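Take a look at this single chain, the form predicted on its own, given in structure tokens.
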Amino acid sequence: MTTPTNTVADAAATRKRRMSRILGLGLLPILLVTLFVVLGLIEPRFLRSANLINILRNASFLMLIASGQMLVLIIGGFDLSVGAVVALTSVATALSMTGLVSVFPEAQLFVVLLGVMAGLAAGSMIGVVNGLTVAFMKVSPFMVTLGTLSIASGIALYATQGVPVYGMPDEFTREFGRLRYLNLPVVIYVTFGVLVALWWVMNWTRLGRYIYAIGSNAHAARVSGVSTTFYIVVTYTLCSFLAALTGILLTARIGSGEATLGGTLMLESIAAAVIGGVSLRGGVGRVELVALGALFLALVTNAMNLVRVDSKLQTIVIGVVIIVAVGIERFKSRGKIR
């Protein structure tokens, strides 16, 4: 027979599993409808398919570099040298193109193929310097990434003295970076692919399982024979070159190699990795819903400049997002919800 403090017991947990599934995996989607419909009755402008597709293509750059920050994150690392690496793969990238187009003058592909290589060369070599530190020497990865965060911001304002670099073949700023297929730019589709092969990689590899098994316990991974410090240096690795790949995009729509580009993306992808429930303590975290909270901050950015934030304010609403989802990843972890 059931008593009546069983029957209250049972209606409380009911209530917790669906507010967990709520704040789980329900919550964004509901956040993102309510926002765009919003958006919609008291913006007229939003709803106009050059600013959909505006969303769209800024969007598609936070996801690629949310999802590498994804990547550490879940692993149990940090990583806030990501936006000095897009600044780093700009001028690297910029600066081979000019250098090799009056060698191969009538190379215009080979010297974009080599300007792309050496771009995510340059950038991946971050992310080798902050796995291999991580993994090998135990320092804290806040403090190795804040190191190379200004080695690669330093090297990108030394090499250009601050100026921004022009004469890239038109083959990769017209021909690339302004491409649309079916009037979508290419970045999207290259998004898309990117998030595709990463779902693979973290649901059915050996890779994403070690990944999520090292962030939950790493001395237990450790213990069961994973190479722990193989997998967190290859998942740093990968963080960069998605950040690089991400400076490459972003140098070929805009036209120019700039020190200075990528300067907010650090915040903003770790704000779209918290947004999207990945836990700061490690070994939890969708692709899916990354790449969700990307698109969550896409649309309030859109909606703060088509109403006419100033852009210092938009800074400290991003902030405020950011401590808002800590706290609901926090108050979770502490079992609060289940």
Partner chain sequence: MSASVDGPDLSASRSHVWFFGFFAKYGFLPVILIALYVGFGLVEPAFFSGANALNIIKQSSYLIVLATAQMFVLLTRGFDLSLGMVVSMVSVASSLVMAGIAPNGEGPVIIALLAGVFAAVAIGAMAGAVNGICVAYFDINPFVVTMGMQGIAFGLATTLSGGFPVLDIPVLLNKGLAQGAWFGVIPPPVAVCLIILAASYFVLNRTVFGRSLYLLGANSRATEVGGIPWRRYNMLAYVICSSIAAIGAILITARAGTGEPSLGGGLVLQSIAAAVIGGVALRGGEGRVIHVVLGGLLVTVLSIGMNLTRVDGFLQEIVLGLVVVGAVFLDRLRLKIRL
Contents of the next structure:
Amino acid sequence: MTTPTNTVADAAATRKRRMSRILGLGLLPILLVTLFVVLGLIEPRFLRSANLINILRNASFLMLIASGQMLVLIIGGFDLSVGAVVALTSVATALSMTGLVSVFPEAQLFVVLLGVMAGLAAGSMIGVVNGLTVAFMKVSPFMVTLGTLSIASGIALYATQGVPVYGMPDEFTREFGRLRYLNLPVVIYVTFGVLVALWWVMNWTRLGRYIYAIGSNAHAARVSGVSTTFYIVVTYTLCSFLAALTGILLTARIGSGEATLGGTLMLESIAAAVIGGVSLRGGVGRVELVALGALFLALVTNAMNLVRVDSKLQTIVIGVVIIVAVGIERFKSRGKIR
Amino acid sequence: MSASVDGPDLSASRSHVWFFGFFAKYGFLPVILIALYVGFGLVEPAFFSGANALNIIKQSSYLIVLATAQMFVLLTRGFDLSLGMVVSMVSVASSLVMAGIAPNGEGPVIIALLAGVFAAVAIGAMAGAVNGICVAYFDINPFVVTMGMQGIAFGLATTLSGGFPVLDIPVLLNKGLAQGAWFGVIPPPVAVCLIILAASYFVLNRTVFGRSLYLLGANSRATEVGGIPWRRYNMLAYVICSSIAAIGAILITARAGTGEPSLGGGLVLQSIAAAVIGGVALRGGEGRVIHVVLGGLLVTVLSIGMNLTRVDGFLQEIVLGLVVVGAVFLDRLRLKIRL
Amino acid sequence: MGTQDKRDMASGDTAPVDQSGGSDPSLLIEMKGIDKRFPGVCALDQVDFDLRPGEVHVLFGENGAGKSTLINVIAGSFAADGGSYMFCGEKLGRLTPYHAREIGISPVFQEFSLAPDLTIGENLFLGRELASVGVLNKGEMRAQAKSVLEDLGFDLEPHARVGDLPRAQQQMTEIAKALLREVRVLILDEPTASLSERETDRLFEIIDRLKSEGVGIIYVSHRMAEIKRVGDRVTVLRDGRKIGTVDADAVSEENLVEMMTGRTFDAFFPKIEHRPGDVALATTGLTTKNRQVIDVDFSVRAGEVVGIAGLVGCGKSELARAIFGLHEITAGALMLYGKTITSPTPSQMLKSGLCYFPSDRVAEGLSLSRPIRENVSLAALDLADFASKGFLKIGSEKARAAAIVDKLQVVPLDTEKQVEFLSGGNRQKVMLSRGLARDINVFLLDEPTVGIDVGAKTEVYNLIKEMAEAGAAVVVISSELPEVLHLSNRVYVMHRGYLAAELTGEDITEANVLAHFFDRDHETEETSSKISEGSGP
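Hand over the structure of the form predicted in complex with its partner chain; the form predicted on its own is what we had up.
Entire complex below, previous chain first.
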């Protein structure tokens, strides 16, 4: 009923939309560059290479988890459990490594490999549960992932009783966790690889095409022969997998398994995705922009640290940023006649 | 969507109607509630004691207050994720006000208490107004708005308190609002809870505002076409939600005897769980005061039962998560039975 | 529901054996005794249907007669509860939409199966992308999309995002999507409802070509001219039953309408005595912000019914919505009983005695999960009958609602029943009850009979008659031409947001109205390009 047929309104609207798309794409890089320049001018410590690498590293963690969140948002869902998945993965990895290392003290590499697999599996399981429940029960993804959030972090806390797990092999914490190549931490390369792969998936594969199609109009996808339930499960699993990967990289970095890891990541992942232009109504979103969104958040956080804004105040800033970003998105799409 | 299936006309046999009608109205909840009570009692006989029964009622009143708050926004097809952190923020802020006027109970204690309560409700209402304006007038997803507010309120709570409990609040708060009994029989939190329930019942069932909440939750565009100022009412729902949560915060602060920045951690989940388990629909437009009471009782019985049977605290969090997912299943099931 | 039991027994098993024995393998589709029930509703009752290669078989009937259920069964979206379905002489088992497309049954529903955020090209291949091991072959798909669109003669750009297209182009995309693969049966559900004359002609050429290739076409339409133009046979459905199949050439409009409604032409549409009095509602130069209504001069007098006709999306519904305050007005004047109203709001218009009844009852008319009583009083909560000072008067509300429901003969009469349990006709009555719950003198009825059965339709028509003869001003906006033609004292035709014509008296004929549906094609395109230049960012 609300589809436009009036060519007059439509021609104007199309033009306006094209403009806003260019603006939407152009605004974030411009904002980033401005922020970068301003910070460089007012705070010389900002431009030190150690600081820049630090920003990139923090942004990498966020990019990974936010791109997972993006997949779920594009398909028209939501994942509140990503932070808890990070915690669960961290604990599962650490516990299985410390357990295995006493059994196979010689084969450290083997232990590391098994531990990483265990962590990834544990984290991805949550995604499978999320996906199955959302796809087959057709319940609000929000409630489901709120529930699994509690379950995952409960398991992580219960397994460790809230105490950090130490004693993972040095191969993992020292050599992998602090590994650098060309002076850049390995996490940056991993993230870059994952982002490129995701970009390819979203643009050049059937899976990506269907994620967009389902989020855009699930009914249309279904009658066109797309198995929506299957792809929903795959998408939630991918999201949790990426969160689990983040959890493993974070665990390697801090050197212990922590049930409290990833507390703010849920909020930040949604923030990064939304700043990157992902629509909460599904169907719209691009990996490269989400990466920029994550970089933006990392820059803002770094700036606040440099000028010594209390870390507690920072959650306020992130809260405001989320609301404003979604508000702008809302405002932009208001002109759309759909 | 399909015009041909515009409306099924139900005419099943009488007994079925009664049977399903009962579940459609109250869910399986009363049955589960009794089963849980008896079950815990069999495992741990102390559960059956009168003192424990009183404790259940007393403890559940806190949750019921918060779940009632949550219900006001759930009815509008919304959500309030910030509820827990608003409780923390209000707890800290009102404690600071009280401690400022009458540190350690030295000074005008009554004025301090009144000012504290006033500040609590005012701050709560303000947070609610921000949520409500963003949701109702700017059409921003309630979930994102309240999630942002959660961050903001958490930041304010920890900043205001520096991360530590506010200790020097008047003891009278604890004595008057948590301990003992009003009129010799009724524990203060239960009394406050009953007042809130009665007021909510009246507002929801006897006022144009309450009616409009149901109507707009069921179909906001229909209320717009019907000339109801739904945006205003939608915003007010968030204000009321946060205001009731603020009263809950005062009660909880009184119970703890200190203003705590970490008070509200698990409360969002619990309040939503209680309301939804009780039978408040996630898709809006459905939910009654009795639902919240039943849901609040259930979650409390579960938690006290697990404490008495010495279930690990972290394990309880897992159980709560399962209960939330279970509640969503039940919500779907109710819908299926009805249609 | 008296026949329910009998039917249950008749279709006790799904009859795996071909009962008739005499199936004809030369038929594309042969359906016998198809039953389809929804909870409490019998949508199809022992319907027979067949389709020959190279013919256009028109399905004709009211909304809710079972046409859309039947094409959904044919396309595999619904499974039939009973009867046999043969495709090219072979019995079909459980058919899914996907499977149906695989064997060459391509439906084009009114509800599009397009993803608005994807491009035309991406939508054409949705669900059957050319890919190897999951990797898309974009170049090949682009080339094929281009050639298919060219072949069909559709002026569509494969890169355009579907959500940005006007409805007519979305319709053409949907048709192209259906024709992309090998088609043996094409189902078209009111395809011309939003197409312009030129696009319609193009569609008919394609239909002729498909016919010559031996494709069978099932065509749902209400328009007589169209049925005569493309149809070979016409099957009429009423209340889920097949009334008959006739040759399109040999049948008159009166015949079809009588078959469709089950009553004589004159009994179906009541004779309304129009006694036009003062101008109740008038607009001059009305233009909305979204430019779906442009420069409209329109008026309705007390005591008359005025019809507004036009293509889907021509702005007829937006005109009423703008008057009621649901679309922003940027230019022009609005007068209600001689009083100028600058920026109307729904509550203000209701207070002034004007009420708009939306076409989409589910989306914006009713609060389905709430009881009848609350829906009756929904638009009147500011009145002393229902509330005072913000407090509800439940007792008085119950009495008033009961009286209104009784007058409109809503079934069930129980006002505490949730509206979602009501049939389409009764839902419509509940919504119309708003006009009785408060003092309403100007009724804007947007598609008042969409999705309701014949009996309820006559009741709605009689209600319109009653209101008009009691001195109310009634505006009927409808896509069902007969409705507009036979109820109205005057008829306005809208086209692309403009008022194209005003017809009175003897001039109110289908031919005249249809002529104005399209006639300004060229003219408006010129103006539109000018306007878009002016209003560009």
